[in-house]
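Have a look below at one chain only, the form predicted alone, in structure tokens format.
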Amino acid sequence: MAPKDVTNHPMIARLVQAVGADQVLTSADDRVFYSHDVYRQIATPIAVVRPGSVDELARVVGMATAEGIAIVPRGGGASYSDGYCATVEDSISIDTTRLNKIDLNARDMTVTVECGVTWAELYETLGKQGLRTPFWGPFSGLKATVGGSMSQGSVSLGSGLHGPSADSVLAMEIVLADGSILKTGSLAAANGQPHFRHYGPDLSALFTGDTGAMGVKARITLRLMKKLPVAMSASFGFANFEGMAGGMESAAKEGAVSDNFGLNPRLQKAWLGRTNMKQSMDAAIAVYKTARNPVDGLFKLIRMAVAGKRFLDRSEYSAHFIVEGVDHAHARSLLAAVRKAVEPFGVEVPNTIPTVVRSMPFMPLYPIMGPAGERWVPLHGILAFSQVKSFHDKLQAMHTRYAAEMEKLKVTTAAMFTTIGTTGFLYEPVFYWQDTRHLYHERYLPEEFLAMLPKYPENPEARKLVEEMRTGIREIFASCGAVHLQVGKSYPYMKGRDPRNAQMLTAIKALLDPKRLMNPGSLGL
């Protein structure tokens, strides 16, 4: 059904007065696109508003909610869990990407950014000063914004040592439902400076991972660290999932890995074949240098060569580890600890994949479609190490139950993995299926890239099967005590929650957003 005409909606003129005509988008395509995430769209808002300052953002929020119109904030648009999908048509989508100011305070080792700054922009700006944030972005950082990551929750670059995006926050300024601005952390103290997070109860945590249900991020202050000059990596192949999971767990507990990720056979194939001779030789030399003696080094090189051939031929599971050091000796010592931890589980192979990742950490969003032009959607859960095998076994049993139907409807799966700090294992199942493209794909991906991919007809049966299986996987995650980032409106956050916890969250929501107009449906609140 086509979106309704909003030309004469009384709110449009007021929005134009607040931010200017060019920054209020009302065409059907714009309204659909900005309310459509990687996976789907739910409802079409009245308009898309693009504030250019925090004052404009606060004015728009207060103006809309006073009229009973819902607010749905949107960052870079790389989410897949309905977080910025409007659930009611009487709403406004706020595109935050014009809020892109960066204020660096190298003396205090802090950086304050407006919510629309992308991680790639921030990393480049800080890098010129030899600095970075501890968590420095998801792989989608060319588009993903700092505000989006705080609302949704992100892991990837730096998470092996420094945790998810929220763990780098010092203070925030939040636009509440009435248009007022709340300050958190030390910024809220008398004569406050945003240099420390914990001064009494930590209010910042209320707004990390809330997907805009509690308020809209306006400014975020992050702590800084020196950008370490040396990065080294190692890759390992494994005979099966258990070996890979064991190796990744063992490496995580060393507290040495900055970035890491594991790939199942399907995702691995997308990277294989990129190995060149120089990268293979570099990996071999690095392995030899960490050996106890020349004989041990030669044995490792032979084992690595045989393993590399088998790895390429059989396309087994793989895991990839990146360490960072103040100098080469420091980085080598960290990588030696990782190798010692992982070697009992797998065999070292050429480190092409992490080399490519480190050379281009923020990748174009080509993976939002499958390699043959299929639709793509992931989901994930963060598990305790002790629960990883149980989840994997239940997931494989589910795949077996659905195998015939998946083959008939041309639905396939893959998976990616990462460890977070020394305690968390993120398991990310992925679905691919043949189906039509939607407006999101057409706008996000270059025409020349799309021209190389086949097109498919509507496949509602496959879409239905994918959603049914996603529901089943969410239930398996829950049975294993998993938690989730990017909760949005997709994960059953309130289902089965401790009653006192649920009561407190509901009361806080009612206090901050009594009309329930801040991203309705997020967190199930």
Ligand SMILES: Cc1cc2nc3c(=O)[nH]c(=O)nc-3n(C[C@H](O)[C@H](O)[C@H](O)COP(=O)(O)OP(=O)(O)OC[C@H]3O[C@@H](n4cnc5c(N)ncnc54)[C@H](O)[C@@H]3O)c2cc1C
Given for the second form:
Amino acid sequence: MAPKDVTNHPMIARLVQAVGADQVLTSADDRVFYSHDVYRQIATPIAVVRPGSVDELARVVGMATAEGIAIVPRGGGASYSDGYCATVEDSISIDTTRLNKIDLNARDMTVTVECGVTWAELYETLGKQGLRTPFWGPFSGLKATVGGSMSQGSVSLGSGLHGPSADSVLAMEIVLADGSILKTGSLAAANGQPHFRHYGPDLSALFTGDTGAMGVKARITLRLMKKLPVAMSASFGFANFEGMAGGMESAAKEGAVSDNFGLNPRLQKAWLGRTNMKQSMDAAIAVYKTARNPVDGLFKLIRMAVAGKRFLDRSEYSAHFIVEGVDHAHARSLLAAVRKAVEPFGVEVPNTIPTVVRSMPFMPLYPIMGPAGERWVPLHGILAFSQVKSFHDKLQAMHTRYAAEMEKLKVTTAAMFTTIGTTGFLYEPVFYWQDTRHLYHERYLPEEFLAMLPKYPENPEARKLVEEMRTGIREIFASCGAVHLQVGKSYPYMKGRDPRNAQMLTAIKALLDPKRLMNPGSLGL
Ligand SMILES: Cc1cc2nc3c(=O)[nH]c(=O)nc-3n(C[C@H](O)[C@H](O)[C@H](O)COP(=O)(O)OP(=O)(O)OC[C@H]3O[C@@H](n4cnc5c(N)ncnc54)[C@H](O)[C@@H]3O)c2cc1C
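Output the form predicted in complex with the named molecule next; the form predicted alone has already been displayed.
Next comes the full complex, this chain leading.
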């Protein structure tokens, strides 16, 4: 159904007055694009508003909710669990990407960013001073914002040692539903400086992972550390999933790995695996073109792609570990500990993949389509190590049940894995199927890239199967006590929750957002 005409909606003129006509987008395409994640859209908001300051943000939120209009924040738009998909038409999508100030306080080892700063921008700015945040971003950090990641939880770069995004937060300023601003952490104390998170009850935690249900993060202060100058990596191949999971668990427990990821055979091949020489070069050039790599980076990438290919082809699963040290001896000793931990489970192979990842940690969003232009959607759960095998076995049994139907409808899967700190194993199944592209793909992927890929007609049957299997996988995750980042509106957060806990969350939501206008549907609240 075409989005309704909003030209005469009384809210539009008021929004224009608040932020200027250029920053209120009302075309059907813009309203659909900003409310459509890589997977789907639910409802089309009346407008997209792009505030240019925290004051404007607060004014827009207060003004909209006073009129019963819902607020749906959107950062880089790189999540895929309905988080920024509007659920009601009487809503506005808030694009935070103009809120991009970075305020570094090297003396206090803090950095305060506006919510729309991307992880790539932040990493680059801090790197010039030899600094970084402990968690320093998801792989999608060219687009993904600090506000988006803090609102739903993110892992990857640095989370092997420093945990998820929330663990790097010191203080925040949150725009509440009525347009007022709440300070958290030490910032809220008399003469507060944003240098310490815990001073009495931790109010920051109410908002990290709220997916915008409790308020809109305006400013976020993160702690800093010195950027460690030496990074080294090692890669291992494993005969099967059990070997890889065992190796990753064993390495995680050493407390030495900064970044790590495991790949199932299909993804391993996709990541520089079964490619011929030309494809290796094309991939490297594509990577290079979109990167800020030094000139010789290209040749290095090609050499690594070709060298790694022979070895990696032989392994079924692979896992990749990056350690960081104050000097070579430090990094080498950490890597030695990782090798000792993983060697009983697999064989070491060339470290092609982690070297490429380290040379360009923030990837362009190419993976939002499959290698043959298929649609793509992942889901994930974080499991205790003791539950990993049980989850994997149940997932395999499910795949066996659906095998014939998947083959008929050409639905395929892959999987990626990572450990978080010394306690979490993230299992990320991914689906691919042939279906129509959306405005989302067209705006986020370069035209030349899309031109190389085939197009497919609408495929409601495959889409239905993917959704059915995603529901099944969420149930398997729940049966194994998994938790989720980017809960959005997709994971059953409130279902089966401890009753006292659920009651408390509902009461807090009612206190902060009595009209239930802050990202309705998020967290199932
Ligand atoms: C190719 C690719 C690679 C990825 N790699 C990783 C990875 O390595 N690790 C990982 O964890 N995830 C990864 N992701 C998922 C996603 O990119 C991250 O979770 C990222 O943190 C999303 O940030 P964003 O700014 O795009 O948030 P968005 O998708 O814009 O929003 C996420 C949620 O936060 C809310 N929100 C946004 N800004 C605010 C705000 N200021 N205040 C309140 N609520 C807000 C939105 O309403 C939504 O619910 C990847 C995605 C892709 C496509």
